[in-house]
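First, one chain by itself: the form predicted alone, in structure tokens.
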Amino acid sequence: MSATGPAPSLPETLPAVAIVGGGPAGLMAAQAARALGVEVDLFEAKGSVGRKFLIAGKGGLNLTHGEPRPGFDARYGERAGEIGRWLDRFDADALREWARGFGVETYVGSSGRVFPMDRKAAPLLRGWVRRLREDGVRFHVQHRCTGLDADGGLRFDTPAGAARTRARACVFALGGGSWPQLGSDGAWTGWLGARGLDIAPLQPANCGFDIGWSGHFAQRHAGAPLKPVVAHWREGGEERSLQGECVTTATGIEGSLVYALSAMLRERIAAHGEAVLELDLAPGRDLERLQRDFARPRGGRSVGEHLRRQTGLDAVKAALVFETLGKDGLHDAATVARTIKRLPLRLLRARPIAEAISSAGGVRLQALDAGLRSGALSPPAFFAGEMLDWEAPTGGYLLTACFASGLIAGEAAARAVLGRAAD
């Protein structure tokens, strides 16, 4: 998805709009800024524009979700009201017939996720880079952003040195600080903080966690997946669980369940020093049947033995009854029922937001305005994708919003050019 080789000088001034950062979220401010007839010109640190959007859609690219309005809101959480506001300009059945504009048909899969027909990303990103620049947008790969001077103006490091340039109006899209080596690595929190823009703290989200198994445990059992489990846990004086899947690693448990609760168990985290989250590990038994079928009579077996027979544990789950009774606690049918049905995970802390899927934290988003501009900075200053400050789950949700939020920054950013032009 190269588009045009790095320049080896820019002009001190731009005629339009910049955008900076060449992921869903700027590609799609740059498509809506071109549309309202301005200039546009796209700088991306990488030699290609799109990498962490190719490299989600490895296995199959989830481009949004069939989850109807308003339940497809409340997924943003704190942040729905906001979101919702964009997705009234984008939703998910605009993203749908956007990428049939490129002649790529999706289809809802069963778990409600909507992918392309053939599951591939490249050639959709490979139709939307040729439209863009067909449409007139300029390129300038391998263009890292590195600071704005006094005076608005952008700073970039390049394979030809050292350049500058200044926009008339700017969008911001450079991505939080997950998949650092794909460009997002969070380094303008500093320079952009330090000209008295709002930014929450990035931290991980989409996340797994660490526990700290013992080293036998995590020597036998690191990547065995756990399914089908249910959570539980207590949120406002209220029993809440869902059903999933997640994976043991080799310091604790990620995958799509824990991600889906990864917001609630840091916050948890972050105020108590551990999260505790139970996991159903047989959720077809039920705790009368798994304490009768373990109470029977093991003969010559092993206690590992009779209580993967009699309860239907495969080899992970029951070493993780294991690792949280110890072998002298299986002696009690009713303790070992228990356990299989409540097993407590004391989460102690997320892993990395290197290793994360997405980032929370970023521009505060009462900081911005209904077109996501900043009033802290001139030339004209907009904001887009996942370096604002909300977050969501995997399942398309992420990339509808970096979408929408691209849209909106891009359509504000050029009116701001065009009432400038029109004064």
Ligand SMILES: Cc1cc2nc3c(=O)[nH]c(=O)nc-3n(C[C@H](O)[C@H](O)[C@H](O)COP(=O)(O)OP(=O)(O)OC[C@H]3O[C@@H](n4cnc5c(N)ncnc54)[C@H](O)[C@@H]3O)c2cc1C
The other form holds:
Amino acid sequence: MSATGPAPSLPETLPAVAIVGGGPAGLMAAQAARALGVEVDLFEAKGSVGRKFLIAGKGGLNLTHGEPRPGFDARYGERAGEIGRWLDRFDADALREWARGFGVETYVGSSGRVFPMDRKAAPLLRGWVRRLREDGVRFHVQHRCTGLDADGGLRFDTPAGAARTRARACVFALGGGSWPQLGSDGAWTGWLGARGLDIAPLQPANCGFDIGWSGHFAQRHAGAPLKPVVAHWREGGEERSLQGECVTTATGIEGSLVYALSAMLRERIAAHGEAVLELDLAPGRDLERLQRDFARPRGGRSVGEHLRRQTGLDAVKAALVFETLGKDGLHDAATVARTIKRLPLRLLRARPIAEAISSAGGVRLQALDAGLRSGALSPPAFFAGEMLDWEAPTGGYLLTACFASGLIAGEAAARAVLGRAAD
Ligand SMILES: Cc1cc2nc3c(=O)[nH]c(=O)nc-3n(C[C@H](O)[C@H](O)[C@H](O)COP(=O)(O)OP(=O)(O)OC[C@H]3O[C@@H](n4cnc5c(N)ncnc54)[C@H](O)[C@@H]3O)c2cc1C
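Previous: the form predicted alone; requested now: the form predicted together with this ligand:
Full complex below, order starting with the chain above.
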């Protein structure tokens, strides 16, 4: 921590509820606590709130998903039960209604994903922050929380030096560990862990994987889309498959299809040192036809050109077959056809958490009560958003759970201050 001395921006009155972290979960906690009539101060490390939310807007801002429950809840895997209870309080419809309150209409895309009509995050965030200010939430940006005092006071680094404040209840919504340049760097795992909070290590989720391409493949095909493809794998003794799209990178593979399977792939790599995913590169053609077509005489054409022409594969898919079989393996039509239908990708490791869309791990839900409060800290401390130990695929499931948990933690913090149990 830098120089000492009171930072001028800290509230002179004791905040009733301090929200630490100004992402969607923290902002929703602030809204919920303020709606119950308590004083709310929100502290944010960066110079402005909602930076990751704004970046999500670059991809169209997939706010939530149109999938009905309980299918929706199932996207949270092992945490479906706990998160289902959050969704009972604030689900996808409630989220869309909430956005409508800021004049932001939403639509359900063909994939079921829900977006604002203009696919932008900035107007929604601007309207939200304006409303929170009007409602009396006090914002303190450039206040980076660095830990807790022995008496539960919050310590901050600010441009004016070190500062501290003590609230009657705190909501921590510090985010996970992905894209740390946007503010959520996971540093809280150190100082909250030291206070006895039960925290599962942060891990990359919705992430790419390294494969270790040959230099030739990486140089020529990094960034090429692989679409459509069908991924095949075995789980619980059963054959599973999922159609989708992915992208080759300089070191491996990323994209929505891989993200959707990333939890399972990450766990397999942890258990076995690698994970094998089989890709059907030609979902529209059956094995027999591919074999027959490839077996046709190739005349004066190169084997690569013959492969592309006869099987309909584009350049990157054909290069993947090459990469897998080598030139010598391309002489047997049955092998080529089998490889096109089940190309084995050996995934060696997940890409670093800083590159992932989200993170798994965090404050374990078992350590919290139904209001997301930990008994380990005093004054009462509540937790929300991606810093909790759950994960979900992309598709709007991440933001939905962040909003819902923020609402629950904010309400519970306000009730703790007001001395009221849940209504
Ligand atoms: C590129 C990208 C695209 C995405 N697109 C989507 C999408 O379309 N749909 C979707 O559902 N999800 C999407 N996500 C995920 C989604 O944005 C996150 O899950 C969500 O923002 C997490 O909300 P949060 O409030 O828990 O944490 P964050 O949004 O990470 O906010 C945490 C806040 O806490 C602050 N903070 C951290 N440490 C401290 C500290 N010590 N003191 C004070 N403040 C601190 C941070 O600066 C940050 O502002 C995307 C993520 C990325 C990276």
